[in-house]
Every structure is written in structure tokens, then in C-alpha cells.
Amino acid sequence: MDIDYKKEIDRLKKDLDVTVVAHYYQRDEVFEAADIVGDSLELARRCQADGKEWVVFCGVGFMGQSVKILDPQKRVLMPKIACCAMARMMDGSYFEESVQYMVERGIKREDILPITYINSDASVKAKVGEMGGLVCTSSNAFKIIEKGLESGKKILFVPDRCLGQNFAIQMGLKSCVIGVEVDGKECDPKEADIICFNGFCSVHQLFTVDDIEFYREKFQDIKIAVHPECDPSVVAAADFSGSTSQLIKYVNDLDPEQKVAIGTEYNLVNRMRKGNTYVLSSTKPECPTMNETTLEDLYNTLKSIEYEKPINEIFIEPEVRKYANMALERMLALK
């Protein structure tokens, strides 16, 4: 017998006190099963906000992990703990040999303030906030690397490093990757203000300037907008870099009729405005982790809610949710 996954969905958020929520990069049938859509750190936010005993949330392991940091009396379950790449290239290892590396190279480990990107493990937002350091999200990085630089202190930037390089660029500073030479020689990070970890999301890497430059020549004044996670190349070719938010915002404030090419994630790009939006990529830039929950994966995790034996559930070591939420927590206390 074939089950109705949407209505039996339905019938499920109805019976059980629970809340569904989706990151925009979800497939089309799972974004539009969510009670709540955002991206990563709003929806944790509107999680902690919500009064229902269970969140099931689907999106990547660090988007879960948020919710519990932030809310740990919540039940937070996933379809699929999917693991992001980026992420998944930091942990609390990696983070101390990126510190090893600056005191190594003349930087003591009290004059470095980290900074990670929401898109990291639990453990390594605990490292960064028991170092003093803070969170940031792509909306927000600007004004979490201004306020850290007011410390006069070393920023390391983890995980990506072409978050952290595009924010340098855009306010004047100086920046390096660890490990990364240019001209021959390697990253002197007492000369940078920004020092990045060299990770970076394969989905966003996907955009190129040769992309950027194909539009141009085939619809005269298009406009490009791009993710920050892009290559600095990308981003200084096109006309805008946002956040997912950020990327919505300016294509619908678009003139309907204005073309334009759009480099980030495709499920997302897909449901934004229909006509005259192009995707930015020869291939199609799915993020492979996002798109492994399935309709009949949230069927399945509702229903062991109701069978009362809930699967895939997120629990965090209370040392280190303690440490991490310090480091959301300082985030989000600057307005």
C-alpha cells in the first residue's frame, strides 16, 4: 500500500506537538511540508521562539546542533543528520593547530581572537567561545569582525576562508589562509589582520569569473549576485554579495523585467523569482548534503515521535553546549 507522505504529514503535525522547519537549500517537496523556512540561524532563533516540545529540522547536522546549543530543553530531531562539508573540514583538532600555527609563528595564543562561521561543529564553536570568541553568519559577519578587531587583537576565521577573505577585502584589510602561498612564499600571519582556516563550501566554489563573464556577453546589463562563500574573484565581478537572505531581498526588489544570474545554491535560486533568473553555473550547483532529506525521511521521523521512540535525535556534552553558547550568545548580543 503506497503512503501519502504529504498527508500523512499533515496528519502528523497536527496530532503531535511539533514544529517542521527547512533551510532554503531543501528540496521543493521538503521546503514546502515546513512550518517555518529561513536560513541557518534564523531558524534556530524562531525555534527557540516556538513553544513546541519537538523540532524537526531539516537541514545539516551544525543547523540542529544550533537549535540545542541555544534551547537545550528542546527535542530536536533531523530526517538526516547530514554532515556540511565545510563543516565537516574543522574540528576541535584542526581548530587547535590553527592556533598552534600563529603562536608558532610569533602570535600568542592570548592576543588571537577567534571568530567561526555558524556553519561549524558544536566542538569547535565550544573551542572558539571558551578562547572568547564569537559566531557570525554570512548577514552578519561585517559587524562581528569590526567588533573583534576593536580587541586589537589577531582574528582567526574558521572555517571558510572565502567568507573571511571577502570581508577583509570589503573593509580594507588584510587577510591570509593558512597554509596557502602566494608568490612563493607562505602566509605571514602577523602581517594580516584576518587569518583564515582553509576550508570552503564545494557548492559555492562551483561559480567562476568565466561564468560571470558568459552572462555578460550574452544579456546586456545583467546583474550578477553571488553568495560571500564565493571565490573573492567571483565576488568582486559581481554587482551584489549577500546572504541567502540577503541574495532574496535584492532579486525581489529586481525589476521584474531586469535578468539576472544568481550564484548560489540551486533549490533555492530555483524558487525565486520565475523568469529572467539565471542560474550562475554550467552545471547545476546542488549542495548534495541538503538535498538527502526526503518526504518519506520526514514521514519516518514524525512517526517515531508518535510511536515515542523519536530517531536521529541531536544531544550536545553540557561542556560543550556551555562554551558554544557563549560564543552565539556574544553574537547575538550585538544589535
Second form
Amino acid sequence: MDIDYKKEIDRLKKDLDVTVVAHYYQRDEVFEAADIVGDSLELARRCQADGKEWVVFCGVGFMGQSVKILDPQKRVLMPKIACCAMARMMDGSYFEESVQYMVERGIKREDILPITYINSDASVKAKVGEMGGLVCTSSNAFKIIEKGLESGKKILFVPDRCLGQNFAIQMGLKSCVIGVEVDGKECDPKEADIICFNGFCSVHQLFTVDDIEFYREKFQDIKIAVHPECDPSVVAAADFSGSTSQLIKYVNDLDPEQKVAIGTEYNLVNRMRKGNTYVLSSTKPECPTMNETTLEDLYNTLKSIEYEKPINEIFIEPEVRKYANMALERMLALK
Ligand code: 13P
Ligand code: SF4
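To test you: the structure above is the form predicted alone. What is the structure of the form predicted in complex with 1,3-dihydroxyacetonephosphate?
Starting with the chain above, the whole complex follows.
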């Protein structure tokens, strides 16, 4: 007999001391089964405040890790331990190489303040925390960089070069990307305020200035809203840039007749699609790892708690947890 996953998930949620959490990029059926939904900052905050013993996190690896780092007493399971492709671009040794790059060009280690996008592995967050640095998300990066600058140190921003550059532009700061030459000149940390690691999100690289021009030609008064993981040229040509929650608010606040094209993951844009909302790309911008989690995976994970044989549980080494927690708590302390 076929299992009615939706019904069974509802039953298991009633029977177990569990909160099901989903990021906005999850498939609709998974998203609808969640008790808490949000952008990465909201999910970190709300899980920390949640009283249940078990968290079943439908998202990508760094999100489940963040919940465990912030509260090691929680039992965190992920229906799929799918790793964000951008987070995979950096590990502890790439981080050390980036610090070394700056040191070799005349910046002392103690004069570097690292900031890591929350889309990073716990080991990278730990390195950042150990050096006195902080985590940021796409919704609070401005505030976090502003705070970082108060230290008077050079900011090493990892792993997303686009986020680092976009906020540098917004704040009137100079940035450069390690390994990327501009006009034949390599990144000089002495000349820049923010030195970025060369990581990126392949989903958000799909959106181009050509896509924006296409829509502006098609509909004269259309608004363009994009995520700050898009290339700086795309953010500069858009009307608005913000985190997933900020994009939702921007679109909801528009007049219903206002046409808008949105540059972020497909599941979220599709959910927002009422007559006047368009996907800013001719290629379907799906995040493969966010899409890995199915309703069946969620059911199997809840069932594993019921059977007292939990699957895909997140564990973090105590030493890594200690420093990664410092970096996360420094972010959360900034209201
Ligand atoms: P948010 O912080 O906006 O939720 O973004 C997370 C993410 O992975 C975007 O690609
Ligand atoms: Fe990572 Fe990009 Fe997917 Fe976001 S959309 S989870 S940054 S790969």
C-alpha cells in the first residue's frame, strides 16, 4: 500500500518532540510540511529559540550545522545532508592560504578581521571565530561589515566574492578578489578595504545583465529584484537586491499591477508568482542541493526518530564548535 507521506508526517510531528524547519528554496511539498520557514538568518535565530529536542532541517549542510553549533544539546537531523556548492569551495586550508596571501603582501595576521558568509563549513567558521571574526548572512552583511570596520582591520571576506564585492560597492569601499586580475593588476590587500575569496554561487551566476535588458525592453516599467549572490554587474543594473526574506517583502509591498522579475532560486520565485512576477532567466535557476530533499526523505527522517535509530544526525567536533559558535554568536549579538 502507498504511504500518504503528508498525513504520516503530520502524525509523526504530533507524536514526537520535533520541529521541522525548511529554507525558502525547498520544494513546495517539503516547504509546506515545515513548522518554521525563513531565510538563513531567521532560521538560525528561530531554531535557537525553539524548545523542542529534535530539529529536522530541510536545507543544506551549513544550515543544520549552524543550529547544532548554536545549541549542542539539540539533536539535529537532515533528511539530506546536501552541501551548498559555494560552501564547498572553501575549507580550513583555503582559508589559511587566503590569510597567508594577505600576510605575504604586507598585512599582519593580527590586522586581519575575517568575516564568513553563513554559507560555509563549520571548520571555516571556527577559523574565523578563532581570529576574532564574525559570520554574516545576506540580510545582515551591511551591519556586520560596518561593525568589522570599527576594528580598523582589513576585512577578509569568504567564501562569496559577489556578496563581498556587492556590499563593498554599497558601502563605498574598495574591494578585490584573490586570484582575479583587474587591468593586469593582481589583488593588492594594501589597496583594498575588503579582500574577497574567489567563491561564488553557480545558481546566482545564471542571472545576467542581458536578462535584465531583455525584461526592461519587454516591459517598460518592470522592476528587477535580485539576491546579492548575483554578480555585481547584475546587482548594479537591478532596482533592488536583498536576502530571500527581503525579496519576498519587496515583492509583497509592490502594487499588485507592478511587474517584477526576480533573480533567485526557482522554488521561491515560483511560489511568489502571481500574474506579474517573472523568473529573471531563460534557464530554470534551480539549486540542485536544495532540491535534493523530498517528502519521502522527510518522512524517513521522522520515522527514524520514532524507531529511535536517528539517521543523518549532525555532529560537530567540540573544538570546532567552540570557535564556530563564537563567530555565530558575535553575529547574533548585533541586533
Ligand atoms: P538567504 O540568506 O537569503 O536565505 O540565502 C541563502 C542562500 O543560500 C542563497 O543562495
Ligand atoms: Fe548554495 Fe547557491 Fe544553493 Fe544558495 S543557491 S544553497 S548559495 S548553491
